[in-house]
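For reference, the chain that follows is the form predicted on its own, supplied as structure tokens.
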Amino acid sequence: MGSEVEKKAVFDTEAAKVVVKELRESFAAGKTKSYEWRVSQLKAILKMMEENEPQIVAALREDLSKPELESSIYEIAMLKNACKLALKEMKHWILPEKAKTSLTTFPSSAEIVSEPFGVVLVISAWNYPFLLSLDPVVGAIAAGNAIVLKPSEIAPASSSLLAKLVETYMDNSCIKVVEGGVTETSALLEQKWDKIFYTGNGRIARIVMAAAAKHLTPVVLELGGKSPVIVDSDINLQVATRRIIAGKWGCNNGQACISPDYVVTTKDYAPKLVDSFKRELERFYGKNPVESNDLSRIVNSNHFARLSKLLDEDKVSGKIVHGGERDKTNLKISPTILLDVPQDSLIMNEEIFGPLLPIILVDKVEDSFDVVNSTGTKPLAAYLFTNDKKLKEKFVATVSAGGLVVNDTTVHLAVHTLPFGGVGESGMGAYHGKFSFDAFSHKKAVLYRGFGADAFVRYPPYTNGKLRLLRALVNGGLLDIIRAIFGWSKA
């Protein structure tokens, strides 16, 4: 009797039908185009991140043992402040921008009109459970959308709690959770959605965008990458070595898309740069690390048996200068640094994800440059450690990446007014203050015209003086224009 109704109550492509046709329904109603009603969304869910703060912390802790600050700080404050700036924001983001016109279509008027595109997909990640999936619906909501949220089924207890208190707390006919696993956002996937955002790793981002390509569905990933760290002699070691750390480490034991995953120094400054990431590290995290509260866990066995065989390769495996404890039982690995790693390591070949920093030697520091580039795809984010005028110059406009720093990590993605995304590999499309609006917009193009001043030239029987003129209106200036009026030709 009892697996009966486990069967029925299995979300598959039927069920999946419904939650969208219901969506859609309240779209076509107007429902979440008012303003009014996406104040009140949005503060909803200001109301559910203050009323249960407690719970929240306690799922994170649960599912990545992360400390009770980064999730107070990472996850929840930085949600609110998104949705406060939307809160203040969004009456000027609705309105009509204007645009420019030219002589072409004079006289007249022009303006670009914000729309929802309609019913969104918002398909989350693990490692910051509340935060990459609430983010997305904040922008999606001061939009004017109707939004299925999946959550990642890998962190358990965060995607329990979504659900419960989205439904407890928001418009249920217009925001609704999904949770499950691969059957789950297969069913999702193979529905016709006017937009996709998935964050997440780039194999299933190709996974999504082929189901998307399906239905000429526009996407924004959010994937990760390679993000490098290049380290100048001649800096403040150590703030930039703290800083490094508490982008590394302190952002969920590295398991977060913008951590540092590696460092390019040079030779001779590399012992000085290894001593003040010990010094450090101990004093973070005390001397046995594995068992201090400030660090997060990794997320389950198998990512836990992923970065154990980067550890373990023959040609990376001597290179350990520090950490390298592993609690296989409590799924801990402590701060691990690897000093001269082989570019063709496994280590070096695939997003790390996780508390191990291999470090690249090179004998100039411009190198790093060549190192960086070399890998053949575009980080999510790149940063530089340097007092150096000409080399910050230099990153700037050599590194791809989807965000730069200089001399800090990670902390570009509090900055509501950069645009936050990736390019090529690293993912495509960005969000954060007024970009996550623009993400679910569709930006409709709005020219007004009267009936007078019409232009006798562009209709037929047409003539070399229409040509003419019609040139000059097009591609010409007023000279042009008053030659062609008058059958002038040019000297």
Given for the second form:
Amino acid sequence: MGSEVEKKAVFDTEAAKVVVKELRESFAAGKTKSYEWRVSQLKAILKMMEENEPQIVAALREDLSKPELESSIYEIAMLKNACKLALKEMKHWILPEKAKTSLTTFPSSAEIVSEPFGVVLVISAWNYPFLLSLDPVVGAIAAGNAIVLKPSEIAPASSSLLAKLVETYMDNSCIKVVEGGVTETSALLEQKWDKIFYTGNGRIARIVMAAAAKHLTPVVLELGGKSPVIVDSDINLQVATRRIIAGKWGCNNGQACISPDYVVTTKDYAPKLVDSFKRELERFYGKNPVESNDLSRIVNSNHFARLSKLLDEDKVSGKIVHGGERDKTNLKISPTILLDVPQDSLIMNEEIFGPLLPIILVDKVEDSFDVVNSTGTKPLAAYLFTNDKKLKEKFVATVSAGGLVVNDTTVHLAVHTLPFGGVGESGMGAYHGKFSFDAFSHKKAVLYRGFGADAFVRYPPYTNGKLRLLRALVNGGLLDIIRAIFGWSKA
Amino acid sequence: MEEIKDNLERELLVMREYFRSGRTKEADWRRAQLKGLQVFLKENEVDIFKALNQDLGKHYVEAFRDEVGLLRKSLNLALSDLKKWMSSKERLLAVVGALAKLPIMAVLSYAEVVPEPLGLVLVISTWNFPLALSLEPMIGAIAAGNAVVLKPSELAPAISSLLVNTLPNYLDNKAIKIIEGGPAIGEKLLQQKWDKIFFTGSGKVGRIIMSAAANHLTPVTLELGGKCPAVLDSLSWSWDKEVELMKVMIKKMYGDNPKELHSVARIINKHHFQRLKNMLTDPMVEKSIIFGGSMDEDSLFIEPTILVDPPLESAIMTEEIFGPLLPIITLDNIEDSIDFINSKSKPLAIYAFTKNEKFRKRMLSETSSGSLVFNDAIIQFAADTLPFGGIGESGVGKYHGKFSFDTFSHYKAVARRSFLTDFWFRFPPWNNQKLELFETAYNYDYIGMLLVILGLKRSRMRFDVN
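Return the structure block for the form predicted together with its partner chain; the form predicted on its own was the one displayed.
Below is the whole assembly, all chains and molecules, this chain first.
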């Protein structure tokens, strides 16, 4: 690739210290706070995307066998949109927000001012290596921070390309890429950051948060979970099936944080649903999906082995009703559906993150909520397909997840007015749109007082008269206040 | 201890079950609890004043101004705004935004953000405003619909006792529990899984709390402290005249014999008394005392004390004082105060007394703190439209007013679609034309889309990596 990025021999704690020190100096000098700087960096990302689309698509092909359309739309186009939105809206986002003031602080004016945290660390994931690296970075830049980005080593071609592109297009005194695995990440985590933004799994997230705790560093953790799809019976089955397929196999072959993980439907409706899946899957991917170019592969042999194990478990291997073909050499598993899977199976007790779709059966569709809530952990997303208004309402009221979608899957990702993030095991904090700006901003309360009126009631010596007046001020009743000032007792 | 731990786990399990029943989510439940707190404060005001006086030597007017009064104000606000806070207020905005901004493929969606409680939350309070710092977070937790466990500070035992013994009579004990105890109980509590932990206290303990929370991926709000500077611009006189003025004011407020007046709270306990005594009796520091300095260990009394230019490496200038000692640092130029402040960790608040517009602007943009107040001190605590919280060493997260509700809520994104329209280019098998359509859709380029569909737009150079 002709990369000119110098790969350091060992990126250890000392090296990490040096990087942080340089960024702190740049930040202290005020570079990243300037509006022009922020605009220039966002424009640089836009240019980076526009001028290197073929290379990005090729890197994603190499790392994930990701279909070109998925790369162009879900990584490049979405990223460009994030940049364009920030460029358009940033002038509004950075304005202080006026806050109302009340009698207790009269006379005064108050506002909430957004300021950057300072030097932030963004740790990205392997499944959408460009999007999940640069989307948070867009927010960090818009908010005026200096940034270290650590892309995932499990997508090495993308990591390498990102490092090269950032070095070429962006201001390296304020934005750096550090490549590597456990050693490098640990070295980075030992440093004091002003904010850490992590995308990945719950196990590593605990390590990240524990490291952050040593420095009281606030974190955003974008994790995952088992995102359920509840399917009611009186629906447009073909549309519903297509949307589930698009969200599952159409998103990196099920390796996405908000991919439908499993389906819950009634015993009566299940046969119809399975038939519909079979029909539409063949329509999209042909008779031999293992050879289709429209499906990402499994990212590496570790995950291939993990998914195989899920399929091979005794309780479950007999439940496959569609697919199940595997090609170990090319790391491909065909879209696989399992019917009536027991809830204590392996496949129902970890996030699948792959092209396997178990279907859980219930007697009545209302029972699905119990199934979903019984897993004990809150997923990043939950989906419901129904035309029943009451069911929709119950869904929103009783199912807790990062985000909910009725009658579709994954689309809420594209709505920048919706906060994107998890709750409980699926994460903490949110981003996208203005929420990205907010995630990387400290909201400072600022109160301006004049020297004019001074409330003598605040000061000692404390007397009953002052107490009466304070009471009246708290209750806000004008009559009470007047009474207290004149020393009249309440009738 | 094991027995206590098992009992605790069982109690918490029951509380979780109750939460799952959905009772605490109901608006009338939340209102009833908030009203219960109002009645508690009203009916027990005398006992509260007595307890605060016993624990801290706090005068009842100060107790009202800083604790009871503020809580009453917060409760009034929570009750009057509860319906607004609970509603999916974002719905309209999101729909409008959605219609205006969504790529055409999602144009038939409705989008809203729905607040929901996090579940079972832990509030750990502290000793200096033992009532306010216990109940203020609790107001937010209840308003947001959570089940709550409160651990008040053992260093303010009279208030802690009042909360454990009397408060339960006013609240739903199936969802709200108050647990007394010191570090041992604190540790047991931290081993449990919570849906949120709200902590007020020191940075040292804050780190322990956040580390424990990390085990369960529990989000935290940490209200900590720091060295809050007050920057005094020359205004219309020099600093030594300012000091003279301070001496006069102190005498006016506290009389010639502050110890006798009972308007000054005492030091909380012998440990803190000794800590402050050590700060003052450091020989390098003692020299710089220009007012006050007298101490009485028996009554845990330390006089309001002013020092000028104690050495910067001394404890009094490197640790949070948390006591009645006020060091004054003099500088050649007031602008140098910015570098001075920035050389230390970010405080909870900065107070700047100045009429200089330029200096004000520099303060605002070049320093960082939880809050910044011009020409006053402390009062931001009472402004419930301003977020109250720290940054860096002074804390994580914020509360007060609606921010309390927010800090104990999860804002759930909800998007709805109809079955009616779907765009065929959304689904594989993929080809160049579908890619073009997506691209024009994402660029909100509807004319472009039409041209592609009609076959009139020339496909731009595509590369073949398949």
